[in-house]
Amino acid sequence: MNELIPLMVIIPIACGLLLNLLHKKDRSIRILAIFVAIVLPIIPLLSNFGLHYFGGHAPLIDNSTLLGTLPSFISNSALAIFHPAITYSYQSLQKLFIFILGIVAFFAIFTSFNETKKVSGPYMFLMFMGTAAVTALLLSDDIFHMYIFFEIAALCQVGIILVSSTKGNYETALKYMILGSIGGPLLLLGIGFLLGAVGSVNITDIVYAIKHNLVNPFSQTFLIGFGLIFFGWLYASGLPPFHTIKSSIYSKALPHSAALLQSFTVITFIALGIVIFRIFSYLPFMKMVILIFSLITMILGVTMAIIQTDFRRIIGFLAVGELGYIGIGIGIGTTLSLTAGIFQAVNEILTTALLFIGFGTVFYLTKTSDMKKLGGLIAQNPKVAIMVLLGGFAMAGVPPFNGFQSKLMIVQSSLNAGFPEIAIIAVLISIITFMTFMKVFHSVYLKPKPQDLQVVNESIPTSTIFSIVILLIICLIIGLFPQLVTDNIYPFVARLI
């Protein structure tokens, strides 16, 4: 077993607990924290892929002396195949997203130290361990495992909003824990009915159950986990009908931490997303709910970022409408539709990222992110305002950058798959995008600036424009050389399918 994949989960946690206990020493708080986050995008890139299971209990099937002693009626049944203990899978699509995490989450935490008056030792451990229970999510092969992270993770988010001292925080974390309260139970429930089908939580013995004629799996126990887990994955990913919370909660979160909570979501949107589609892809009708959901999900963000007025909630809208074009590639299901789709969750955690601190630097500056008080800031740092803009073209899916070639792959997949209605929606959702940036780029950059517009901060911070700068050049990159990220991405999906 490679000791260094619990260790992606273990580091996080552990700092994050430390932190927690030097609350006040500034100093130790910063020294630990970046110097653990800076580890956190190292460690996926060392360890090396295959399976860990927790206490050593492997299979029975690994352990030919021990199986030898067992009764035939379990030696040769499907117990000896069964996972006894939690697992942990790494293989490349870990890889990739568990390093981008760590990318991630190193500017979030990066950024905070100067872009909030005091150093919070809690309100590093919230950043850490939410990031620690999203690691999890990916690697786990546990689909109750995965619950217990989930929610560690839905309340380090509610914990983030509720430090974040915005106005109406406390308001949006408390709504968020009200739908928790709904969400949680029934992904719970759901994998309650999946546990009494077949015994087991793992998820490779689940699917092994199904293919190899185990379990019924168009009972109705089946048919009703389907229907709970889906519903948690809906509450989990900010999908409708609860795309206005999981916008509220990038509203009312610091920019460097909506940024970190945005690709909390973007992973758990794909970590359950991947669980449903291997148990439940036999179903006739799965795809084809996702694809329905999916395209709602476009539709619903752009048209309620239109009518925002708050960079900051718009931005958020159009984070969310970004998930309809992963979930496209799910529920098309080809092997391209799943790589572009997969490929498209990566691009949208670093193109959301630099918009949210990138426009969050107008929040610094200004201490508001109405539009209709701003205006004019292209002159306070016209560099960071070109990066911005940069930035929301590639959102957009404007080339050379990373969101035109996985756009251009679901929008590919789509026609291959004989759904060129899909096809012109994403492309038109695409372009309203477009529009709906330029809106906000205008408004707060361009047009003259109201008179009572007062400038806070009069210089940004270095650590911010590093990280604007950073995640720029790797979009770039990636836009320009989109093999670095689909190899890593291939693989998985040929096992997947």
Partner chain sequence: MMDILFDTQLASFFTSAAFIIIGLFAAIFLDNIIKKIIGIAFIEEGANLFLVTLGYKPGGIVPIFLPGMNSEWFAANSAYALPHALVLTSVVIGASTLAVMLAIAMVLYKKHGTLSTSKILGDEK
Contents of the next structure:
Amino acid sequence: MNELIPLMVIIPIACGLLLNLLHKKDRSIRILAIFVAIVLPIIPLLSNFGLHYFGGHAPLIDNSTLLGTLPSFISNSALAIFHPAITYSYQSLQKLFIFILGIVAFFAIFTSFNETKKVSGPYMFLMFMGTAAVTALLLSDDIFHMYIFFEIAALCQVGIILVSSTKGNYETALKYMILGSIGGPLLLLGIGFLLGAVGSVNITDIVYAIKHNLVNPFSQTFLIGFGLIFFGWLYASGLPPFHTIKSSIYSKALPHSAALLQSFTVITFIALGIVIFRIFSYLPFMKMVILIFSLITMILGVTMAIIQTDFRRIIGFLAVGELGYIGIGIGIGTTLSLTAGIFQAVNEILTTALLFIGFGTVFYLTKTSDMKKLGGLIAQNPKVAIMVLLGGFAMAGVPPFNGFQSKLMIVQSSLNAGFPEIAIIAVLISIITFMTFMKVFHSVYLKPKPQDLQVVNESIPTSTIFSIVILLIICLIIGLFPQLVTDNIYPFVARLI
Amino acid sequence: MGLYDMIVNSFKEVRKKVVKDSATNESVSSALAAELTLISTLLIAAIMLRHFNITLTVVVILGLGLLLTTNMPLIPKIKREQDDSLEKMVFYAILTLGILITVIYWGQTNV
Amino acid sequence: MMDILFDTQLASFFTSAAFIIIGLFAAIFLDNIIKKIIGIAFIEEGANLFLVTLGYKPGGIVPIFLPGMNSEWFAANSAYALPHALVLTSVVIGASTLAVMLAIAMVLYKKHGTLSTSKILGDEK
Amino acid sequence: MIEYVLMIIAILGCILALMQRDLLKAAILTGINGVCVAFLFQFLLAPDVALTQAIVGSAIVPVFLALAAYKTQRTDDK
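Alternative state: the form predicted in complex with the partner chain, after the form predicted alone:
Okay, now the whole complex, with that chain kicking things off.
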């Protein structure tokens, strides 16, 4: 039933506010947080597809009684088809991503209970508020509504950085906000240009107005609008000019919250990417601009990752570099490449979450993430080390895992679309990702243990091991049966192009 | 200040500089790998210009190849350009914004 | 230049452009954190002003539908109300972002003892 | 005619606020700028936004800035 669609956003917000109030009572926070974290992935499975109009204002075309009373110049013009209310459109793609986001949020919150000494209400509030904001970003069909939740998600990310007491997190948070205050208002300006040109902020209406050229699509307002929205997209997803700040955000957050932060970024990247693709697909150079920036992301992301010495910073740069693969999928623009790109997004959320939580155990054991001071940790817990190794294989694209399936699809789609260079670069970059991961794994686990390294906590909490195992199993299942995911993506993409 | 003190100070300077980024063989090998990837991927990406016209691609590839190989140790430069200082980040953000808007605006009037 | 009707709407577009340019200048070049944050507040204010001027109708009326009005005349003469609804939320977002940034600046002042960005954010040890 | 005067005052206030050495004066000038923009919104036929901007722009933001200047340091140590 359609009433469940807004619940996907309301429940996390309500739960977040409640947790914020119960700050001191640890037991009730744990119970409520776990309960809602379990409910989150289940809601998308129950509700069926469809549109939800806030305030019940369906387009005039639907209720003919009201249409009859209106004067003729409204009823038979485009105004009858326009959406007066904020509409949420819930399709198979949204179902897939909200389910995956619910799983990652569950594991992030589940591991955070045992790794942090005392449970903090505001921290839970920020995690749930961010999840709700990103879900609304994905569901919404109204571009200004997406801007509001994009700002809320940015503020939640800054809040999560401030709460995690690592060295230098305040400086990074302030840098991120100053850059955000350059990216955010420019995105708002781009939306203002679209609003000025079409008069509506609903994406379906804008696309309708462009297709039936009620408005000259090649006018300067649309082009500058595209430039500004594209710049806002660069900031939101951490593409090149903002990749250093985005990866330092991941490295300054606690490992399990970094897993959630990177899934926020990937879903914001997909949501805004699809909006840009839907509105501006008529522009000849749109695909080329997306391709150029995705290639720069991949190249810079991985080359910067391999020369770092702090392993959280390395995974941060790898996570940003992997966004380039999704950008290639969107940039090439055929149905196969879009499906491959979105499939890669799903895999990237899971594998990067697995890596962050996996290497979070190293940070939990030794409280340091500088690889020069680490070594010989395989003796601590060999099983977790092997699972983290398999997680690295999943990210690098080693066959039985899901990374391989999506990278293979991306290479195939780029070859079919006549871009062999992109296929070569994709393969080269995944080789270097594999090499980066080997370097990290060697210097953290296999290198002889330095004398001055003392292990702070004795054993890794079972909840973390449980989440690593489950995430690995999910990666394996998607790797062996990719059609579980691609069947959800394909109908959405087929209708998109 | 005697000659002896000057020599000791200069040693301290050198030691302080070495400690800051002590080049273990691991960091050198990764820097080499990063350098190779950077040059090869940029050159391969430059081939994609063939969709516009061939002569431009040839010129760009030769120019890029020359540029990259002449100032060969790229990685220290890249690392310095992308450290965490706010001025560099804001500079590159505004530069990208400027390029994006001018190219799109110029593209519309001429294309 | 004089053939373009220089009315309020065009003038306020220029004002919002001036706000954004001054705000960007301050956010980039000023070294004091609080002044950078003031510059950022001006950028957001400029964007909001731009949105409101989109809906302006020269010589029109405030978009409040009084009972006695004829709907067609009202639709033709009133200012477009959608940007007004959007700017309401975006003004509040600007204020809350400013508040969070000022709070972070206070903490950084307590830790570093100075307000100059180059000393605080410049070189991370 | 009055709105052009308001626009000029707003831009001048904005520039002056950034040139001040004393952060408290900068906060007050931001308030003046907020009031001018609030009046401007009224001239652009947006009374509800003018109300919000009047409260936020001329009261809340200057108070935040003054509080920040009080908690940190008054003069900008150039």
